[in-house]
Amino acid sequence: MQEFTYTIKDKIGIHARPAGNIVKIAKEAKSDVSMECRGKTADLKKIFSLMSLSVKCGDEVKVTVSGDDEVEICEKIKRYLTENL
């Protein structure tokens, strides 16, 4: 199992664009892709789940991948939110 914390420093949050292309990199793994935000957990291969988060500016999120691919797809993911979040 991999995981990080992220700090999200976009002032709008987590919005659809960039819950896409998160989603998008959840659904290329193999292995289990979840984010956690003030104690709700979402599965990060359904955007509904992710939104449902509502993350904000300052939020510390929690990304934990757990499977075969689970080293590439967590530094896929850690990679898109610091240079876009």
Second form
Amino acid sequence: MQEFTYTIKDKIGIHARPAGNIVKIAKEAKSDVSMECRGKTADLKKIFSLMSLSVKCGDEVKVTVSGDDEVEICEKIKRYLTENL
Amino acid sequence: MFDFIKKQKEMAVYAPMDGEAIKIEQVPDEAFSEKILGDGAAIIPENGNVYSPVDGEIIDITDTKHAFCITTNEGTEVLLHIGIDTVNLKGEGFDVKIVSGDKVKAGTKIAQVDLELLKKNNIKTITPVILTEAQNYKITQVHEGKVSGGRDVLFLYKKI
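Could I see the form predicted in complex with its partner chain next, after the form predicted alone?
Once more the chain from above appears, this time first in line as the rest of the complex follows.
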């Protein structure tokens, strides 16, 4: 299992566009991928699940990746968050 | 034993607004046109009345009030996204008539939008309606041209 935490710096937070991009990475993964924010957990393979977290600027999120390609996928998501959010 | 060849029934997603229906590929935003968020179609609206495109339950309304997550009675997840980059308005110009957890019918009025305010802020009013778990569905027909919100079918789809 791989995990990391990240604090959202983007003013708007995770809205539809970044949600689509994060889910795209997660859907290609063999691993299970989840994000935790303010005590709620979302399945990152599902847009609805991620959007329901309503992640805002300043929120700390914890991403957990578990499975065959966990190292690669964890790195990809971390890079996406760092570069875009 | 021939259950597996049973034809999946076609389901309808109705136009959420009055206006002109276009293909999702024509939406000037790659998150939609490249189907990153899912597959569906869009409306170029001519007024601010917004109707539910399906029978189902409101799962989530974004804090910025312009995006609605609706699960149909058949379990299909439908995202209604009013305008492109509307997130920047932070809810201004949106009067939402429903709350998360509400059951809606296709054609239930769910919001009123000030399209002029969107235009003044250089926000495109094009409104996509998409199936977010697109890998599970096939869009079988997209209506193009003039549609009446809540009354005309925007597209048909079935499970694959």
